[in-house]
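First, one chain by itself: the form predicted on its own, in structure tokens.
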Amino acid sequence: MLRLYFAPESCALASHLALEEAGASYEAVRVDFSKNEQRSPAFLRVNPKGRVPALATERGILTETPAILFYIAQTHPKAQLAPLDDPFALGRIQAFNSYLCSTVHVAHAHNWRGYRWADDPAAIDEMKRKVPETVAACFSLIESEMFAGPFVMGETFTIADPYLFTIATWLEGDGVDPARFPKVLAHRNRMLERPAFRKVAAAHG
């Protein structure tokens, strides 16, 4: 059985949703960041990065959301969460998820974890001040150029959808009005109605 290590209000929600959408057999293990459990020796043996998500498989641990999402799609092909037989279409999904991971999530992190990049309080404050602008710029690009609709890649739900949904739930906290991005907002509302979200919502707050 798979074991997903997650924390509430983290990007691990995307992997949790994908496991549900795939109909996977798994156990969800909560890592309590308020108690600094991500830095505990027990969890660092799971993921030395001290972050979530981490997915324990029969062959070892996987980390990083794009990798975990792709693994779920590959190991549960009947769920059709990715076009595994179409290299170009699959590459587009990987490009989108990579953008969320490498650019959008990092822009968001400057609001809450500026200490990763600077020690000077003034520099950290400046990073926070910039977040509404940088996050909004990311979502403007998604809205205008990357989102096909009604799902990210068009008519078919894929592993890009739980990831976009997860990061889109952070918009208000980053000082961005989601109404500026009607396609993304409609997608977020649509995801809230899916059975997978209803099943995992309580665990993620």
Second form
Protein chains: 2
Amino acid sequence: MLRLYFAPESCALASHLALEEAGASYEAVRVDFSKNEQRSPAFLRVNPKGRVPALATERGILTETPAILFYIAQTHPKAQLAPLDDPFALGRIQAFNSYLCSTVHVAHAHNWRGYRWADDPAAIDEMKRKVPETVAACFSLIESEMFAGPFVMGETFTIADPYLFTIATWLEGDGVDPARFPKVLAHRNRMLERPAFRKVAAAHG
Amino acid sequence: MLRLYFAPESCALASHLALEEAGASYEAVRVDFSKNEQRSPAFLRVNPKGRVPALATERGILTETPAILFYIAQTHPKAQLAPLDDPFALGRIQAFNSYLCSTVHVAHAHNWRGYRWADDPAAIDEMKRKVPETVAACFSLIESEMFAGPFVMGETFTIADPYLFTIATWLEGDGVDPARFPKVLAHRNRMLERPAFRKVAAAHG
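In place of the form predicted on its own, output the structure of the form predicted together with a further copy of the same chain.
Entire complex below, previous chain first.
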């Protein structure tokens, strides 16, 4: 059985939702960041990066949201979470998810984890100050150029949807009014109604 | 025919090398960052993000290195650049490439493009100061936990190899001595000898 290591309010929500959408057999294991469990020797044996999500499979551990999402789609083909045999359509999904992890999540992280890139508290404060601008710029591009609707890629739900949803739930915390992005906000609201979210919501409170 | 938009000394080198390794039919188009061509209306129609790489295909544009690399592997299966039908092995490659784009490349970017995350010059200087530490931490993890050898994933060359090579060529510029990471350095030296690199090197000078 698959085992997903997650923490509340982290991007692991995307993988958790994808497991539900796939109808996967899995268990979810909470890593308690308030106790710094992600840096414990036991968890570092699971993921030497000390981060979530991590997905334990029969063959070993997978990390990184885009990789885990695609693994779930590929191992649960009946759920049709990605166009596995259409390289261009799949490439568009992978490009979207890669943008989320390398640019949008990174913009957000400067609000909460500036210590990754600076030690001086004044520099960390300056990064925080700019976050509403950088996060809003990312979502402007998503709203105007990337989001097809009603789902990210168009008519079909894919592994891009739980990932966008997860990051869109951080907007208010990053000082950005989601009403500026009506398509993204409507998508976020629809995702809240799906059985997958209702099932895992309490764990991610 | 595929058309790769690239700029010298950018991560587009990874996609350029993968096209060569795949034996793909393509042309390479240089985007001149010194003239800010990446922000020109013509290029923004190619990639609204104003970045390279971008790969023009018959069906449209793909962006983001991990997505382009996987697209090249999937559309050129004879080159065997990824284990397309082995979800776990493929997931490990995708996780590695995702780490490169979302953590390692991002650590490097704080040396050159701190303006993305702060306006205050003092904060940008503080980010630059920390880069040797953060980039070295990433490569320590790659050296000790991720790199199987002789290629990234083990005995077989994959789309993880041109991407690690590309980012490893930035080490000296980021103030990190590559000799600290003997396996990564030996890999970098071997990659320099491959016909793919010899063919594209002049364009990336």
